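This document starts with one chain, in the form predicted alone, laid out as structure tokens.
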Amino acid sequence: MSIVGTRVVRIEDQQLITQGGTYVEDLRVEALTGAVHAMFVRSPIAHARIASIDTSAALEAPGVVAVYTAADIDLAPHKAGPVVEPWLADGVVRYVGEPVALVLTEERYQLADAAELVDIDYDPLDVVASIDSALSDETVLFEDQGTNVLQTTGGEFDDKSFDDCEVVVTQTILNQRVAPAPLEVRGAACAWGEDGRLTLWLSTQNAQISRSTVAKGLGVESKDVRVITPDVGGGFGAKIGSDPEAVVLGWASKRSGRPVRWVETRSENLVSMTHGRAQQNRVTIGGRRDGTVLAFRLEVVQDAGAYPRTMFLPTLTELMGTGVYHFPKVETSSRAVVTNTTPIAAYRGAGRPEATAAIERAMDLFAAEIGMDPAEVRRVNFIRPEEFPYSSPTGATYDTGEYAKALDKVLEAGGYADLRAEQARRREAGDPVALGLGIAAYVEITGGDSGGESGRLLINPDGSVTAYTGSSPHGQGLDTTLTMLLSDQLGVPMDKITIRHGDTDEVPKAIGTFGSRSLQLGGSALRQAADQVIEQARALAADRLEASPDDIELSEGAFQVRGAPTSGSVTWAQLAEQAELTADVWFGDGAPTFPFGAHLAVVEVDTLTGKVELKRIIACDDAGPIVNPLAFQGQRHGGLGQGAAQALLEVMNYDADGNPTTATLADYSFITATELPDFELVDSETPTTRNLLGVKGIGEAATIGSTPAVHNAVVDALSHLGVRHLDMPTTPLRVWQALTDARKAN
């Protein structure tokens, strides 16, 4: 019996559990004995004039081993994209955060009074703090660049597109600011060996990329950096490859002498690591009063933050801009401007959960503007199962999809018609808490790079694997997943599987974990891997067995002749004295995959106080074959609970000098057990052709859905109240606002 498809509990968790993990701060390596501690000083102002820095009180504090600055950093510039970002601020600050002077300590606790001693003048500079500031251009950030807007991309729209259109709607939609908050804060450990080589202990998804990084930044060739991660405490995008401290702590580590040990506070992690979504998107909606669309347009405009690092989210909320829809005409345009914030970078699904929120919101406005059932006008509009592979206008190519199929299973699972009674009930009534239902169908494209990924399978003479990968967890269970599919494939049991990732010695060639990658490529290229060592051993089998290969088949971990099992057999472990049994592979045949799913969420909403509860989440989310339910289970309330987060609380916020005023966790909000209902989650496994496994990606998934459909629920218990849009987060303040603006409209 197969044990793929099983619930099994993650092979991970034990150490985790009974003894803790290892994390940046817990190494306790040889190479990092006698390291000296870093803190960054950061800018407490938007937008400055560096005037003077004085590093000399500093340079006196008990402990200080080194202060450096902009000046000292004899490293060649890098680019964020068409700008150059200092290593540390040079002259100007950009935002709140930023870094402007590192000091070395040779204990920890000396650090921040040190820190503090170090004296840098600001001559304060007019502040960029929003995307229509930036718009603007009354306040350039760049003066060499002319303009706020750093790319921009379409935008000449056919004046006639919605000429056929009964009914057109347009709505201004923000998809507001948020901080990725991972458990585990940024964190670093380094230091040079005598071979000139520099090691880094990095809190980081991609052990590669940060090699690339730092190995580029330091102006070294990349064998001479090694990159280990330890266990890592969460991602979500915004620890993808490294960050310019990693590159300054490597740099310091070589001018000191010394090793480097430096982790970051939380405070200093909600304001300097980057942040994720923060798009102003604007939507036009046209079509007929049966339901029919027949246009639709995008625009989007991305606040990028003080440095533009990731110049592809707005592109990728282009290109994933129609959904699960077909809409006879579309047009998208999008701009990424730069303000005196905190950059901008990846966070869960990085540019597609921005448009399927946008798209969502329109068909629900285009619902209620024609008075028909969102979902019924969703099933109007949906790419039909036939349709497939689908080219979208945007330019994607859709691999498999039920859409309708999805949606009609939350429906049911949910009792959508007894709940809209129950709704019509309550408004009839007058009920001061209002019922609200939210429905979000979408689709999204995961190994979006199509780069491939490595997978290394290697027979211990005792007969054990070790398989090394590139793609590196972070807290997903893949340790787990991919020792299933190797048990189930060789024959060997789980515990005699050892997966090894996240180290650039062991693993030198790999693209890594983002984009929810790791199991369709990673797990392909460890499949192929398999396939390549069970050739190999059928071939020595079947000189001991005295048979042809093509009659040696491998069954329960032992290899024998088809149909004689009493002619003998050969074990892994004999087969691996005999000689090596290995395979090194490029899985590179991978297109991306687009798991698709919907969501349907129950709210109340006291119309009295602007108190909002989310009662249910029922949720489908389609992404093929699955390993192992617990670990996709796993992935998936993770994603819910991150959704409805954003859609219910979280958001950070900077005031008009760009201050960041949700800067700790008294003050930035994120959602916990005690806000969520237990979520209703409903099976669909529709495999795709792009790879070997027949599987998508889950990790982003139940974010992407579960943001609208919770936004979505708490617009639609207010829409008798004469609320037609409000935008996230739908905080009490917000609703009760939404809902006095409605009555005085009234």
Second form
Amino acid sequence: MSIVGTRVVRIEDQQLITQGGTYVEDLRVEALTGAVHAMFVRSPIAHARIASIDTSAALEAPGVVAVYTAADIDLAPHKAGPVVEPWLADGVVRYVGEPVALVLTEERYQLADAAELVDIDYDPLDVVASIDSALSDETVLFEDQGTNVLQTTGGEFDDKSFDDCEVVVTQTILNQRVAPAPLEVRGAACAWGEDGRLTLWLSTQNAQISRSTVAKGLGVESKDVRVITPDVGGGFGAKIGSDPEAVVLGWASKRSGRPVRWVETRSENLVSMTHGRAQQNRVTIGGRRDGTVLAFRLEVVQDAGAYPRTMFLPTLTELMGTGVYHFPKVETSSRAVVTNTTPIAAYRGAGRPEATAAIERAMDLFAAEIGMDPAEVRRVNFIRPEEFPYSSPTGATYDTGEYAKALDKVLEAGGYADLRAEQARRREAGDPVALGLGIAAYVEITGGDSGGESGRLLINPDGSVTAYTGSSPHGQGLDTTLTMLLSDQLGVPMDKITIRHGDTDEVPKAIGTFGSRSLQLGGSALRQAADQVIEQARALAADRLEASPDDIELSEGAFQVRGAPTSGSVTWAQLAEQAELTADVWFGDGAPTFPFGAHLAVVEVDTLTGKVELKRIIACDDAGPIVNPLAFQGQRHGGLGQGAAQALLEVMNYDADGNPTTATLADYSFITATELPDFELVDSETPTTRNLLGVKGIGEAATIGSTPAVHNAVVDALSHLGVRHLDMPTTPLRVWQALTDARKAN
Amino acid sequence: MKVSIEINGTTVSEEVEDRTLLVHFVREQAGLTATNIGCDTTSCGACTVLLDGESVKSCTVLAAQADGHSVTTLEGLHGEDGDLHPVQRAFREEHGLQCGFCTPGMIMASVSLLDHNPKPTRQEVRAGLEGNLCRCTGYHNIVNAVMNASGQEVQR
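For comparison with the form predicted alone, please write out the form predicted in complex with its partner chain.
So here's everything in the complex, that chain up top.
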């Protein structure tokens, strides 16, 4: 029986639950003997000219090896979008947390003491702390650009687009800035070898992209840099590639002649690791009173932060802007602006959660306006199964989907009709604890970069298997999933299969893990490599068994003549002793896939205090065939938790002067075990034709669906009291304020 | 100052700065790196260890305060023969971990929780682990792991 599709506990766990992982900070390798410790001195103000930097006192402090500033750095500058982002702030600081100096000390405890003695004199400049302030262009962050709007797409709208509509609703929806905040903060260690090569251990999602970026930054060849990814304690998109700090550390190691270790603090992480989301989206939705949507307009404004490192987010939001619906008329536009805040980049879902949040809120607004149940409005407008592959008006080509089925499944599992009846009963009785039901139907794009992935396979002389993947897991359980697939395909027991990844010397060519691409692309690459190795083995076995290769079959790890098992068999080990069995492939034809699903959230809101309690969340997440239900469910659980957290609690806040006010975990609201319910999962498997395994990605899907489901539930709970919309996070204060405003208005 | 702490049954005596935190003593002086540091405000619980059998966040205890006391870390939980502690076994069986960074602290907090309440309800487990943050699992399977370790039904 195939192991694929069965619940298999992870091979990763034995080490993690007995000795803990080996994260960057845990490395005790010889190359790092005598390493100095590094700390970045970061700007405490949002926008200022640096009048002077005096490092003399710091240099005198105990254990200080070096203090470097922009004046010391002799590397060519690098670009962030159209602007230059200095390695260390050069003349101007543009956000709280921007690195200004680097301190190296002999001992860890000397770092903070020395960093405090670096005397930097700042002349404050006017601050652009919000999207609206950026759009006004009263203060421009980069003078040579002449504006804070550094990217624009679309926007030539038709004045008549909504003319045929009986009802038109418009709403600005804030998708608030959040901090990815993986539990392991950023860290790196590096050492230059006598051969002139840099070895960099980095907490990253993709060693190979990091290698290229770091080599380019240092002005050396890619072959002169080796990046090794140890265990990585979460990434969530924010550890894609390398940040500028990695280049500065590599440079500092060379300049000081010492290996260097760096790990940031949590408060440093919250202001200097890239943030996510941070969009202000204006939706206009119009249609008929029978529920048919005729026109939809989405205007995206992306806060890119101080340096626009990632500009694909707003355009990806446009691409996925119409979600699971077939609308006759669609218009989108996007702008990206710079502000005096931490740069924005990918965070779990990266562009798709923002799209889904906008359209799913819009559908609820439209439903409320025409007085129709939100589930029914969705059913009227879903793309129907016979329309696939579906070319969306924004340029995506969806592969497969059963959108109505997914919604029906969760509504049935959740007991939707009964819940609506309970809601009506409470409203009738004037119960101060209101019940809210929120629906989100979603489609997302995985492997959306279409970049392919590498896979290399080797049968060892003892018949064991070593597989090298370009994917780079950091908690997803991919080692186990890939091992299961190979065990199934090759007939080799799981404990005889080793998966290797994350070392650029072992896997020189790869893209890595982001955008939920690993299984569909990395898995397909190994499937293809194994196919090739099986073909090689069949030819060899045919020779030994004196049969045609076409008649050779692989059964339970041995090759035999089809239909003639008594004529003998030959094992992987026997063949591997005879000849090298190996294949090195690039799976390059992996088009994006489009996982989908529906979520139903149930909340209780205390209308006297504003307290919101998430009572239930029922989720159907369809990403095609499930290889390991354990890992698959785990990814969904994590996504549901993180997505709900954005709706309920999480926000990275700044005051008007650009000071972050949520810069520790005491202020930044991580969701805890007490704030989440047990998750109710409904299964569904719709395969794709776009890769060898028929699989789609699941890493981000549940995050994308859960945020609007929970958000819609909170608004739904308050709708009978006159609340039409409120922005996330739906904190007690914000809910209470919305209720107070609604009561006043009534 | 000189500090002597019994860690997982072995006494570690080292000269350290007065301000040395217990978590750093465990990681640097004792060389046991399972215990992780996830924040600087005692919010995340990744550094949870047992101090004389009670769970503490070792980033908020000075090594000097633990002088003469005993500490148990994740590495000291399983038997010398490799037998897993029931909580370790349950975390694996229930997929109570993903990236693994919060796991040592989460397992130690769970051990302590079950010590005080051997048959907790799911809600009691959630309340008991409120001081330990996880960014990967959504907590569902962590609750399952504690229920499993206590011999109770899980919700897969």
